[in-house]
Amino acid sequence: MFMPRKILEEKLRQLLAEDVGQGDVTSAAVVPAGLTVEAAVVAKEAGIAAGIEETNVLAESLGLSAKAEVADGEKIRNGQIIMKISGNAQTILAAERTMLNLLSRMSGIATTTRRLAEKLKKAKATAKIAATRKTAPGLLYFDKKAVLVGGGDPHRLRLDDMILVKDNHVAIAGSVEKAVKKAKQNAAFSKKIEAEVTSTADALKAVEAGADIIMLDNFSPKQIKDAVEALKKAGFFGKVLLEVSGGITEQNLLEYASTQVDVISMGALTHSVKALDISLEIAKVK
């Protein structure tokens, strides 16, 4: 994912401003103005690094000097220095928690995503692991970027990315078939149409109505296999992408991957991520 540096800086400064408030009163009271220090950002557990680029940009935008020791997507070990930051001590301390929160969360997402993606690869499954829009408010870009770093697919980035007909749209339209047909009539040609369905019958109706992607929502592996067989019988299998979502865990991932779906989306990648333990330690006072 590419974002012009100035826009990324703005996003990062908004995160920092939320934490700083009217100023870091502790550093102002304890740390001498103008003091320069060197700090090391240290991984306290093994995982996949993510958020390195963003932390670098934030540090440099604040007039600090930052040197990344690893790149986004690289494996990191417990105790490894992943970045060195030097400059004004008060500035480093004021930005410390924002930088670490971002690094920890993004690395946690990337670590989980990589583990699941490698599990699929090892099993020679063709399905891709994907995120959902169940991200933390204000962190959508960073959460999705971390999924990409981990080797997953970000899915929709925002509501304007793709048409996704869900249960409430169907409830208003009257049926999944009517909803998909309305979408095709009113949407721009460049927008793909995905339909969320809860039954094989609705999956067939959605495909017949012109959906490009079918999301099998809360289907069991057996129900997915039944839906796949029905799509094959109707001549639609392979002509639309099949996504499965709901009830998928690391433990049953391979069972779902064996059903011939194309995409396995998991909200857990972002909505209940375990952050990687990362800390910042002052290494030298100049």
The other form holds:
There are 6 protein chains.
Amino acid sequence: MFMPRKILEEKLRQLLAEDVGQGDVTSAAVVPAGLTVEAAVVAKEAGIAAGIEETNVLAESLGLSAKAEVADGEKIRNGQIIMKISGNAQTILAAERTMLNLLSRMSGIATTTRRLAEKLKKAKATAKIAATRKTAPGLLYFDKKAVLVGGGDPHRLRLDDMILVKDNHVAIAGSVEKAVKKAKQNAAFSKKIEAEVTSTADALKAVEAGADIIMLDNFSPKQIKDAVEALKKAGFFGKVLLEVSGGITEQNLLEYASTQVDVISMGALTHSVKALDISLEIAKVK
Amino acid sequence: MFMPRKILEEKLRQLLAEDVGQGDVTSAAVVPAGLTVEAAVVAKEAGIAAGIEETNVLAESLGLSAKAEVADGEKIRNGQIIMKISGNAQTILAAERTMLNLLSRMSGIATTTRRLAEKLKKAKATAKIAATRKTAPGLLYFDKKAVLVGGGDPHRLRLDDMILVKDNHVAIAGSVEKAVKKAKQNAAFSKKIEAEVTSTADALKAVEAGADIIMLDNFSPKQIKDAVEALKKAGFFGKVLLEVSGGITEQNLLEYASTQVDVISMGALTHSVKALDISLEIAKVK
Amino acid sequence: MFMPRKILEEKLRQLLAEDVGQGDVTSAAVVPAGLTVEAAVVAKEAGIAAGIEETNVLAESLGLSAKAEVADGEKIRNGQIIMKISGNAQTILAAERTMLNLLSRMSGIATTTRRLAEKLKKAKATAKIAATRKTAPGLLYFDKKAVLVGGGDPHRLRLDDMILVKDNHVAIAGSVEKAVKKAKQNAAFSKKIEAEVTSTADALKAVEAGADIIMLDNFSPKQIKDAVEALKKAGFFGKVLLEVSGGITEQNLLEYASTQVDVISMGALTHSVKALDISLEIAKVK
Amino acid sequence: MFMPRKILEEKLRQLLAEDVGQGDVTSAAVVPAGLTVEAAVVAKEAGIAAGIEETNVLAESLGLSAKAEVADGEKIRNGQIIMKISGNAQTILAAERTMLNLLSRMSGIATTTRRLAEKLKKAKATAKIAATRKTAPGLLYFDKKAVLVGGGDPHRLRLDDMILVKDNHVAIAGSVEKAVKKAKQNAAFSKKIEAEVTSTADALKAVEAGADIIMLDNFSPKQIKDAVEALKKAGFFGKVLLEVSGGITEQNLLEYASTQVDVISMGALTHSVKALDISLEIAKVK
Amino acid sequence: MFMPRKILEEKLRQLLAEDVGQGDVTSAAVVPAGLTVEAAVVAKEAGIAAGIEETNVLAESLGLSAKAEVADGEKIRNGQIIMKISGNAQTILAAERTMLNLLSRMSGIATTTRRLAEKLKKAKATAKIAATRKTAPGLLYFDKKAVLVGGGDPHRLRLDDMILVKDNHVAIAGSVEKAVKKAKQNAAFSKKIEAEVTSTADALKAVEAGADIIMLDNFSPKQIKDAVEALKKAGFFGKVLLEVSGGITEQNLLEYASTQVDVISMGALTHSVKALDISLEIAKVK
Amino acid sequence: MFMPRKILEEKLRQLLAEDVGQGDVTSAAVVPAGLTVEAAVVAKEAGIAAGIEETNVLAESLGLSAKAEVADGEKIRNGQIIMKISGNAQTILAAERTMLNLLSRMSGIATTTRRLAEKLKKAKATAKIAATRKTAPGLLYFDKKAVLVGGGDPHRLRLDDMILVKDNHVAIAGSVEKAVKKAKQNAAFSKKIEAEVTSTADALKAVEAGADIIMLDNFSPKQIKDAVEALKKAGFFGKVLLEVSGGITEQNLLEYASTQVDVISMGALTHSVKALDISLEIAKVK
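Next up, the form predicted together with another copy of the chain. The previous block was the form predicted alone.
Below is the whole assembly, all chains and molecules, this chain first.
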């Protein structure tokens, strides 16, 4: 996910504009108009930094000078200065909350993702952790980027990305087999086709019908192993990717990881974010 | 917070457009173009409904027919049908995730807010629970609305709302007293002035300088009680509102509530949302 | 009202874009493409400068060099050079009218506001002059800013600002008392509540119901004095702000100001603006 | 100026959205959510109606039912009901001010324009009254439309309309002759060319160089007559249009009109509008 | 590519708004305001219809009644009525050119695509014809949709779609092998990886490095056959898709198609469109 | 057509944003983040350069350094370097296709326009070649600009430009005479009036009714000559402009040019563009 800086700037300023409304009445009333200050963005708990690039781009696009002390994806300690920002005091104060809200949310997502990814790594699991489309509406780019920074896979970016045949498509098509066949027939050659299945039998049918990826929906680790066996028997194992989704928590993650699946996706990475506590402190009034 | 429906529609469709991108390739490939279906939006866990109005407005604005089975603010049981939506199958499937993401986030916020509000109510506390500006960037309206639906106070809507003198303003102004005086002098008559303070002494000075509301920042319950006493002594108690913020959790909430403060604000209500699990199921293919 | 410069730039360029349409056909046909010129923005009548910051920001955002000779809020004489702008000739000519339209309107508003504010000051009245929401649609920010620059109070910025119970709300609620009580019950703690009343009796009821500000609608100076007496008698005077609106002109202003009200609001400040005559003259072709 | 209704709707809702911000907090707090009311839009002074179509389109686009009692361009009496609007009470109250601001401004413009146009008509002058580009920024369409409704000519809609060589273009080109020649050479065949001149000599040169319209800038009636004579002598009279601009007031209008010019343009029509007093009254709560 | 109708409407109205500007001055001057007419959209040459859905949606969204006589993808004869539109005359005339421009361009693209696709079909070639990203800027959705309607493959929708390693990426990475390996390592699991190669040797290396699709860039039919042989020998044939691009014309298409490639992509489908001649005729004035 | 650079930038970035979507996944995966490269924009066929200014503005607005080797309107040879661009590699690659698509389309339009314009020049024809409103929707500015650069006349920019009475307006008005009279009566004085006619008789009537320009629609060269004779006889020739449109090709152009018409307009200039082949090559990795 590379976004030309100027286009990113516009996305970020739009978020800021929402919070500014008709203007920052407090800074206007209390802070002298031309005052220059230095501020430090400080972590109030440990985690993984994400949103550094975005905060930097927003600050600089507002005419502020910003210097990141930590790069996206790096560890941050409680109390550590993440970034130094200097420039017009009213501008810094007007942008403070938007910058922190983005930084805290993205770092929160990256922190959780990294913790899970490390867990898989330590257990030498081959599976990678992935996000879903259960992002905050409007923040798709930032939520996915934070998962990437944390070491996860962003999964489908949106509805125009990969074909993903889900339960409701199957309900309409009549069977997963019919749905995948239709997808195979109509999809652009550039698209992968993934099918969500609820049984081993359907997994086999989906593969036969041409799916590139199978999502085992709400399978227990035991059921996954059975599915893997059946795919091996049928000669399909290794020829399709296996994703598992539903019912996975930090606690049972390793159990799922032991099943030879390729991808473990968790909606909670982005729908139930725990923000990282980060604040901005005026360090020096010039 | 009343938003004319047509303006709300446009906000909602913009969120949908982000997820749709160049089109829903799966529905295009798998679902017949003119097909009509009925779908049920079903709760997968108990909580408080929020986002019902928004989902309804979005669905209807897309030409779908939507019937809410639950109103915003009502309790929902695990397994309960929250809303019925019928109409063009491709449209329903393309909007499904955006509708659910909004509904899950807003209901998650409302559920937590309500639980805390009920806790205060049972304890006969006079304080009310309030949000902060720590919302997801871009979702300010929806996050604040969900807090309201849950029974909380939305607090400042954005920077152009109330004057709120915070630590960084004080650092620039030199003292809370100076900051509040400047605010009092420059603010529009229609604005309340709130001041964040870190000591009882500053609380008194802020009131004297003309603050309408005092935010006791990171005060322990004990420190709050001392501040209340000091305000009573000085004859200010009851003439200003007292807000407390920082360090408050579900666990220690009642301790804080026992201190005679008017408002207890918690950033976590909107920055660390636990989404309510809600799904959409095609119930009938016509 | 502090607006980060980059966000202000975008607002201003949007106004310019409307006037430019598919391009300035005259400058394209008549002015050499790379030509650099110096221009002077000159006052054609005396008044108070407003819109200087906005013009400056727009000019600089277009790559022009701008130097204000007068600051917002300062007096300008007929014939005085307000600002010097130099740079690309086609750009200056394409932006000329938009810059002047904004400058003339804002300076016109500030000039009238200042004249009235000075009148009050000379009469040692404690009341301040305030705007209303009767602005030019789309120009809210600029109209309110100009009132501020002129020394007036901007009043409510928009519908999401203070609670203001007006005649139509009262008509629906049944009485001003009921309306204010409902407002008190439902409003966020951060909002002031103002009530428009048409009689002294209603003024008293509104205060009792919890209003922070009372707007005496179309009261004569005599009626205002009666209301003030009644409020004093009831012990409310000094505890609520008093605003008077309706029927006030430059001629009778001091009569109203003699009544101990806090705020005198006049819609004409922004709905019936007399633009200040300002022009731009190419001073030197390089 | 015909604008497809749906495109007009979007322009209008954008104006409304500015005033609504995060929502109408008063109506939300005081007015029951599903309540239906009837309202009357009432003139508080006599004048010419304009903005009726726009108000109607905005109201209907918000789901309200609107019935104009007066058409654009018709006379309205003090006290007359201009329009009846019924529907959701919160929506009516949230849109009230935006509708009235537009209606008052446009009717104010139309009223003045009509008065001047009638004056010319009574005097059997052949000149028509015209607007300039001195409109409120962002309101170009509405200001020009109001002039049209009042019986005036909208003049150039914006910079991409007709070629208009003004003083600053002449300053750059060296002479009005050179400027017009360049314009003639480079302009699209579909564009008229107008030249602003400050002397009869220049008027003649501009015509010779190919101008279709001559704007006599700040000419006295006497000077205009001299110019007309010179043009007649040179055989140009009747072959170009003559516009006069600068220094014209309601008082001296007929003097100017007696000079055989075709167009009399006045910036004040749109830069110094006197809004017509119009209000909205809830007539019936259902 | 399924786009919810309301989102498509907004895209289409934005295109219309560009052409309307400040209003249709001709229809305003010549056509009575409330007049209703019937119009026929008529083909002036034979071809394949595309843009029918879009024209229909735009017309209906403007309040017109539209009835397609031909569906997207169907053949149209010279002189055939494609669509009937009735409703407000000014609206029809204001939207006429935008509707026809879209319809003509999309039908032109579909007509060429179909002709080539039919050629391949008749020759029993297995290859399918595909578009590239060489679309008209801003019209990506419509250009790709037209290719689809014509029977072609839309290829990558935009930069966030499939990974496509091109010559410039290879120049930076050092070799196609290194580039594909980096892509394989960093890409989301949901993305296919395509590599553009200029030699058979590179084709083999790209496949070994993990590419899913190989684009043979500017290969002659003879060179393609050699590459196919080499891939067969290496056991890769049938495991990756083969795309050929560059130097393909309608004349030599079948030669390329005889080479067992899967996809033949041609930029000219969208960068050098021959519009289909279509016009709108007022059929009946009511 | 002069567009202030900053407004042009925003138009261009919007076009880029469409292609970027959620980010350039290929460059993100394959190209190192901070890498700087030099690239050359190279012509792959001879033609006339157009879009140089636009490409330059887009590149520089993205923070790239761009140096045009050829100016808009100049000839380019096959193999010639048109522009050098250096800077961030990911940014260059993400913007490559949008820059080339614009450059190729605009240069294609300019190349054809120039070829036709030169043909007229060589034949010493007085007619000039002109575009129509048959542009690609959304690209009006760029298509018209390219025609200008090629030496053609842009004709009406959009519906708010000149009055153009076409067949459908005539059908509604009853006759071309009535339509032109209505236009004359209602049009702003700043607008020219053109009328499309299908017979010499109508041409005469249109001129009598006040048309400034006559469009001879689908007249053969012979018919045009007859019309010219008739206009001469009636004393109108030279007093109105004559435009011919319909049925004109590169082959028969000179036949039409020999008829003394002023303007020859061809829709194909913009509706059936042959893009000029231009590519971007990374020349040096720093």
